[in-house]
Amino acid sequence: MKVYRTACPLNCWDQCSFIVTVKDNTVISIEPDPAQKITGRFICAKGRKHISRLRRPDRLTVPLVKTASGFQPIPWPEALALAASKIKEALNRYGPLSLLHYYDSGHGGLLKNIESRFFSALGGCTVHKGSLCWSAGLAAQTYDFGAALSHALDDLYNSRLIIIWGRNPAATARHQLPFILKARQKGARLVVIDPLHTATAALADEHISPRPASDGALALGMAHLIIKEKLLDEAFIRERSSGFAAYRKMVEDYPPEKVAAITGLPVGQIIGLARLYATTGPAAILLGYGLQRHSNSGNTIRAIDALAALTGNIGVPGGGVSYANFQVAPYIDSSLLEGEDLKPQRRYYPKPCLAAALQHQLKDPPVQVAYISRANPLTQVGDSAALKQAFAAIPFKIVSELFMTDTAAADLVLPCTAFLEEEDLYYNSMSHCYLNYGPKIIDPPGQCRHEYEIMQALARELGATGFPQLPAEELLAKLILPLTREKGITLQQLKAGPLLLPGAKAVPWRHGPFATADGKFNFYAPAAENEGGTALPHYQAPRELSNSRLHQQGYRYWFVTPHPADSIHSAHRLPGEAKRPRVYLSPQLAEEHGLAQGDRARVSSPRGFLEAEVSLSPKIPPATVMVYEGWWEHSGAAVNNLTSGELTDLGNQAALYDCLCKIEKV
């Protein structure tokens, strides 16, 4: 038997520190590393599921060439001199333009991003900017303080009031979870504020409701009765914000009566939550992911930032508007890993609209060769059927995986290792500050590979002399080296045990400036007008939802696809899996179509339709069709089938909450 410390590769707000039992290369267990002072006390059923998925006979274990009579083994030397043909042609015709590198968070580790140093060496490549989950409310964040940073989750216990807004921690944070009951234990009121009656609102003090993509507006309609009754932290306002008039001028047009129309909530209900979050401080908000993904959703971040500032709810323990928590990834050499001293080209889209630039944007040159990592986009990007055929052009696609997802079905398949079968690098930006080494544990099956191996045999395929040969220890060690500096901590400290970040803020901008322009909150934001967007935090409708057209043509429901409990987008949703999809409907939406529990349903948008078994639910609002995401094709229910490529008002954000959608018994 032999025991060794990891962590959770998995995009993940928690990110847990394991305890991996090894006998005869054999994962026997993974437990929580107690080291870990966030983590250490359990972990989740999607982190036990690592050993069945590293067993699993289904794992890709060696290169896959697709011909006319299917796919066939092809050796590695074979296998990578054909993947450096078709990146030398299309250099050679075109330039590193048509080169597409799509990559996204199917692995946490620290060296898969020096994919993008490879493609750097290579002259550049096309490549995206913004992201499906998050980047609407880094942006907003960005703008309202200059970086996106949160509370320590110990720091709840300051609060006197919680708000969770549009955030499910009981099924996606789960050690989140253990803080926010403690806190109201120790007197902290909670609230959460949620279209769906999930299992966190069942813990709630008061679950508030209110209509999809209208909390922009019911927070500037708290911020209007704020504003009017004086509940305002005059010094704060005075002293560490800017912009405050032009937007005090603005919120004079949503008093609560106003709200309450474009929300669904009693007037009471607005007028009593902004008294209580004015008057119950320290207030802490936790936002969460479901708010960003409507059209309208940056500016949604911005006004609920703003609600803090008014209440002087920023950089006092127990507050804050925490959202993402970038405080490990300035001491991490990005620069390294982006390659940016060979100043490559770039040609960039916006991720969400990958079929349309494909289609329309991307011609001068045309993308002669994808390669595809840590991703599969054919099932959790917008508009799938669009993407479908916008990949069916692209003349040569690779792609390094574990299994034969949708994306996978490619030209050119690279069997890729998990994470106990490589050496890596492991930190958070979405919750605690805690860094963690991953050593290679077991071998990996068959002819498995590292992707930083791939790319340092392609390179030297390639003649990319830009491209590091080092061994990945010594990679690691130089792409923490400004952590080394500035903190004093070595790669040989992180491989004794998980490390939280020394002087990590546990209450962010308490002392000091913001990292804005002018070093103050910013109500008011230059930057985002500079860049296309409005400087004040403005609510719109959001464009589905509220699109008469698609009501006339039957479209009438919202369709919302969440994260469930048991997985992270589409890794656990393996071909063979006993769990099928569900379609979740409210009992009467369901009588008003003739559906019963156990009925199969097809749901239909605009774009493509699923099917799947119907499950009643009182907790599913009445106009709302529910189906969790992250099912593959051969499930029925890839949901994706049904929402768009549209992007968010801000960050190049996939929209996919902002979807409309039909039933009916099949």
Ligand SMILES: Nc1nc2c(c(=O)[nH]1)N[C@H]1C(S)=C(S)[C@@H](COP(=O)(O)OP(=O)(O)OC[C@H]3O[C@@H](n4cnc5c(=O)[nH]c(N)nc54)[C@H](O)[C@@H]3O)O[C@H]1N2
Second form
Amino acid sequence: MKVYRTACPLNCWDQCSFIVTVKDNTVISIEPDPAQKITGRFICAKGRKHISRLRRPDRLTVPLVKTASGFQPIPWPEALALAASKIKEALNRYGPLSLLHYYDSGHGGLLKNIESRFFSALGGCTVHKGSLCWSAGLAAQTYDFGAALSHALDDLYNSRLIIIWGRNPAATARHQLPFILKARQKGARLVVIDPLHTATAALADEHISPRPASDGALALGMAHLIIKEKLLDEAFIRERSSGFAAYRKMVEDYPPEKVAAITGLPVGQIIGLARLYATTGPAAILLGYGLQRHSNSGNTIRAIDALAALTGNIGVPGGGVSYANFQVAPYIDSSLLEGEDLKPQRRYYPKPCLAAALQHQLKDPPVQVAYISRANPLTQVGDSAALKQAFAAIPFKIVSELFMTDTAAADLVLPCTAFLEEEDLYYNSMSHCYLNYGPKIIDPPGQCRHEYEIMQALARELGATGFPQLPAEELLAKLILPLTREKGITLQQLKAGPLLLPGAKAVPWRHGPFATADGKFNFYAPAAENEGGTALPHYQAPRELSNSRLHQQGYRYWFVTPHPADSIHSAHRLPGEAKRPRVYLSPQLAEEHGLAQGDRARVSSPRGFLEAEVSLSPKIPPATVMVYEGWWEHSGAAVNNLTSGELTDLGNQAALYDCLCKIEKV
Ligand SMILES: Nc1nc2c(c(=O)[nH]1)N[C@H]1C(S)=C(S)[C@@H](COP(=O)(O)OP(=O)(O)OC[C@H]3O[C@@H](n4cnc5c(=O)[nH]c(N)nc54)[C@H](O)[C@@H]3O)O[C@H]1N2
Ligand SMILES: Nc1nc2c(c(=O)[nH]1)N[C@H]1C(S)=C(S)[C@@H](COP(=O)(O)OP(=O)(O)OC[C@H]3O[C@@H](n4cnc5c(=O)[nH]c(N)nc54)[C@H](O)[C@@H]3O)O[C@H]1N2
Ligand code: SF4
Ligand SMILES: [Mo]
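For comparison with the form predicted on its own, would you give the structure of this protein in the form predicted together with this ligand?
All chains and molecules follow, beginning with the one already shown.
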């Protein structure tokens, strides 16, 4: 038996540290690593499931090429030669911008990102900006604070009030819950703001359920009251913020009655929440990513940030607006990783609009070869039908994967190694600042190869000299040189176990200037205006949810597709593995459509439909249909058949939750 330390590579808030026990190249157990203070006591079922998941008989273990008679195994040398010849052809005929590199966060290892440098070494590529995930909020916090930084989870013990706003940690961030619940035991009041009565809302002292995408108006209305009742922190505003006068003038327009009409909340609840927040300091706001998947949500996040500034809940223990935590990233050599030093050509498109971009924008040159890795876009990007069509028109698609996903069914499939089968470094938590080294623990099945090795081989075939041919360990050491130089942390030290970034701030923005141009918190952000937005946060009705033409056509219900507790996106929806998909709706809405528990329903939007079994839940608001995201096409419930490829107001973020639907019995 041998025991190793590593970390969970899944796209999850928590990035648990693991103790892995192995015998004869077989993993016996995966347990939490007590040396990690946040995740040390337990891990979730998905964490334990790595053992069986990586040994599934349908794991991709040999390269496959698509032929007229289906997928055929192909030896690695031939697979690489085929990929290289297609890339070379595209480069010669159209140049590097005819190569599309699509990736997401399907594996949190640092080294997996070296694929980006490969394309830079070829001269560049077409690549996305923005995200399906969190970029509206990131843009918003960057305008307001200059960066997105979070309070340490145990700083919640200093809070007297905790507002969880559009986040569902009971499903998506299990290791945050003990901190939240202990803070509550210590006397903090817990308020959850979410249109859905989630498992997190069930733990709260108060659940506030505004209409979807109305939170911006709620925040501006709270500010209106806080200013009117002089409950603000004048010293913070005077000394650490800019643009307050213009902001104060703007929120005059949001009296509680108007906000009640927009949010559907009683006037008394809005007034109560504003007073509670302004008088129960220190108060922490934990923002979620679900909240910012609406067309208006960048400004929603900005309006919420402003509440914290107004009440001086920034830079104080127990306060803050915690959203993401970019504390480790500055200590990684991103130029080495992405190849900025090679001065690559780049053509950008907004990630959520991949279908529209392929059909309209990316024409000169046209995309000839796509390389997709750590992602399942045909399931996870909005407006799947359009994307499938646009994908079909790309002459050659290469996918690196563990399993034959909807996306992997491409022209060339390259089987990659998984986290236990390769060396890497993990620092991908969205909330904490731990780093984990993960060694190679077991041999991969069949002929799986690490993407770094695949890229090295391709670089050699293509004569791309800017791509490193070093052993993985040496490259990792180089990638963390800033960490070594500035914090004295070496790869050798990281090998000893999980390590909290030395000097990680438990309370961001406590001292010194903000990272904005004027060093202040920006109520009024000139940067937002320069980039085509408005300098002040504002509320705008959501584009699709308020579209009266669609309402007239019968698309009257909010189609919401949040993250499931039992799968990371599509990753745990492998054939045969999953429970069946369900359409959740209120008994009231079901009755209106003659639907009963267990009936089969068709949910459709102007873009497409899905079908699944009905599950009645009094926790779902009346005009709402909820299906968890992640279902593959074969399940019949691929949610992004219905969603759009539209963007939010800031950050090129996918407005996946700004979606209307109708429902009928099948
Ligand atoms: N088990 C599991 N864990 C995960 C993931 C997973 O797929 N499965 N995914 C990971 C990833 S990539 C991410 S981005 C995070 C996401 O983590 P979270 O942000 O916690 O989860 P979401 O499901 O995106 O959305 C959270 C909540 O936002 C609410 N919401 C939607 N619209 C609105 C609105 O207009 N106003 C308000 N106030 N609330 C709204 C939804 O009802 C939902 O309950 O989770 C990570 N963790
Ligand atoms: N309707 C709707 N759609 C959504 C969301 C939503 O809330 N609603 N959420 C959005 C969000 S927040 C996100 S982050 C995206 C996620 O979008 P994706 O990242 O595209 O989705 P995943 O299903 O996590 O796909 C990751 C894939 O990476 C593969 N993989 C795992 N390890 C490796 C590896 O080491 N190498 C390679 N090459 N592949 C590997 C997995 O097998 C899996 O198929 O989805 C978005 N889509
Ligand atoms: S999925 Fe999240 S909670 Fe579960 S083991 Fe991995 S990091 Fe931990
Ligand atoms: Mo995400």
